[in-house]
Every structure is written in structure tokens, then in C-alpha cells.
Partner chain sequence: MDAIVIRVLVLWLFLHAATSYGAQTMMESDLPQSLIANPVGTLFLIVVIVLAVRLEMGRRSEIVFLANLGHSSRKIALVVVAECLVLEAGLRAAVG
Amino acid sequence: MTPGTEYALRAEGIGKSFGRVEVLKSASMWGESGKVTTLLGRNGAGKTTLMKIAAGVLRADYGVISLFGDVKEHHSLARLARSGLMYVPQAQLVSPAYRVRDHLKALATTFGSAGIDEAISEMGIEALLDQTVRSLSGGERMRVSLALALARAPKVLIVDEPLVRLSPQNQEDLANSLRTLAERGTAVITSGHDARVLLSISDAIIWCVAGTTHHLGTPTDALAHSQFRREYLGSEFGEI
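Let me see this chain alone, in the form predicted alone.
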């Protein structure tokens, strides 16, 4: 964490156990307005649990969550959402039985229609509006989920593994959409295993290892970190 930086979202010193299994131990992450922060780490490292806690889906055993400097001692997803945070889980935000258009209508009924047309255009889902979600590919479902999130004009967007099981082209398209959203001022926090794509759009890298975190700095800094390259990226990882 850079001294003097004002973070949109901060989760610091987070601990979480499920029964006797300690999943997180003093883990931290930060999101800065206008930038993309990416959590990288192997399965089981605690990325999803940390993101769920930061989003108010899970309650930490200990640690501090703050949103725009306001410490949230009893935070929940609903409360954080009212303050401008949106969370897109791995399970996404869509129901298989409904059309894409139905999801957008429900959003408009609850929150108003402002931003919906722009979100549809930004995520390129015009041709999907009359399809049911179950008929969509994984990439199309994630695009719809992101459109639902973008329509709320979030100040902070947490997206858990948005590139998983997508084609290389869909990965690049979605990653670029996250980059564009950050450039418009949103604090974007994401995660995944697709290091090459994620490093190319990120401003800050957090390495999750065995329930704790290491703030590596910029992608250039991360690539220069010998332990990160050796233990996570592997020796075959070439230049970005």
C-alpha cells in the first residue's frame, strides 16, 4: 500500500476459518478509483473468500473493511451496494430460465433505466437480449452479468474470476471492458489464473499464497519478483 493513497475499498488484516480450516490469515487487498487491482494465486489460496468478505457476502473472523474511508464493522452486500459497490461472483448474476431482456427489465424496475443502454452497448449484448441465459455460452453469460453490474454505474466493482473457461478472444474482450471501466473512474478488483491477460490490464498485483497476501506492486514489479515468477508463473512464462 502506497503511503498517502486514498483507496476506494480496503480489506486489511482479514482472517477467516471454516471449522478447523484456516482459509485466510491476516490477508489484505485494496482497490483504487480508476485502476484495476488483480488477485493472482492458485486454487485454494483464499482469493474468492477474501473477495466475498470484502463484498459483504461473508463475515470475517477478524480484520477491517472500509469503503471510501468509512469503516464497515457490520457490512453486508446490500449495505455496500447502496454505497456504490457491485460484486460479480463466479456463479454470475443471471438466472438460466430468464431472457437477458428480462434481467435488464427487472434491474430497471428496481433501480431505474439510466445506464442500461450504455451497458448493453459496452458489453456488446444487443444480439443476446431475446435469448434465455441457459442458451448462452460462458463468455456471453459473463458479458450479461457485467452489463447488469455496469448499468448500476458502480464506484467499486469486484469480479471473481471473470475469464475462467472463456476462449482467448472472449478473455481479451472482457479484460478490455474491465480496463475501460477503470479508465472511467471505477475501482476494479478482479482475480483469476489467466496471468498473461490479467497482467496486461492491471495497475496493481496482489499475490495470494496459503491464505495470506503479498502486494507486489505494478505488473512490471510482479514480473521482476523472482519468487512470484518461480512459484506461480513458472519458468516458461515469457515476456508480456
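For comparison with the form predicted alone, kindly provide the form predicted together with its partner chain.
This part shows the chain on its own.
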């Protein structure tokens, strides 16, 4: 962590066990306004757990969460959301039973309709508006979720594995949308395994390993980290 920087979201010294399994021990993550921060790590490393805790949908055993310097005790997603956070889970944000349009309408009712039309065209979901989410493919659902995020323009966006199940071109488009959101001032925190795309849009890399986190710095720094290369990227990974 760089001293003097005001972090949008900070989760520090987080510990969490499920029964006797200790998933996180003293893990931390933080997001900065205008930057994309990416959590990388093997399956089961605890990325989703850490994001859920930071988003207030899961309670940590110990650790501190703060949003713009305010320590949030007993925080819940609903409360954090009122302070400007948005969380897109790994499963899905949107509800299968409703149409895409209903979600956008609900968002507009709460946060105003500015940016909705733009978000629709940016994510190219015009044709999906009257379909129920149930009838959409996995990739389309993620595009709808991202459209909601673009329309909401949250101060902090936590989005878990946004690129999963997307085709290469769609991955690139979606990654660029995350980048756009960051350029508009949002602190974007993301995760995934599509290392090449993610490294190319990120400003900071956090490596989750064995229940703890290593802040590797910029993607360039991360690529220069020999242990990270060896243990996460693998020997075949070239340059980005």
C-alpha cells in the first residue's frame, strides 16, 4: 500500500474459516478510484470469499473494511451500496425471473435514469431488453450486469470473474468496458483466470495464495515477479 493514497475501498487483515477450514488468514485488498485492481490466484485460493467479505455479503471472522476512509462495522451490501458500492457476484447479479428492462427500470428508480441509454448501447444489449434473464446465455447475462454497472457508475465496483465463459472478442470488449468505467472514476476490483486480458487492463495486481494476498504492483511488476510467474502463470506464459 502506498502511504498517502486515499483508497476507495480497503479490506485489511481479513480472516475467514468455514468450519475447520481456514480459507483466508490476514488477506487484504484495496481499490483506488480510477484504477482497475485484479485478484489473481488458483481455483479455491479465496478470491471470491475475499470479494464477498469486502462487499458485505459474507461476514469475516476478523479484519477491517473501510470505504473512503470510513471504517464499516457490521457492514452489509445494502448499506455499502447506499455509499456507492456495487457488487457483481460470480454467479450472477440479475434475476432470471425478470426481463432485462425491469432491472434497468429498478436501477433507474433508485439512482436516476442518467446513463441508462448509453449503457445499453455501450454493451450492445438493445435486442435483449424484452427477454427474461432466464433466456439469456451466460455471456449475455454478464453483459447485462455490466450495463447495469455502467449505468449505475458506482464509486466502487467489485466484479467477480467477469470474463468467464466469454468468447475472446467478447472478453476484450467487456474488459475495455471495465477500463472505461475506471476512467470515469470508479474503483474497479475484479478477478479471473484470463490472465492475459486482465493483465492488459489492470493497474494493480493482487496475488491470492494460501489464504493470504501479495500486492504485486503493476502488471509489469507482476510479470517480473518470478515466483508469481512460476506458480501462477506457468512457464508457457510469454509477455502481454
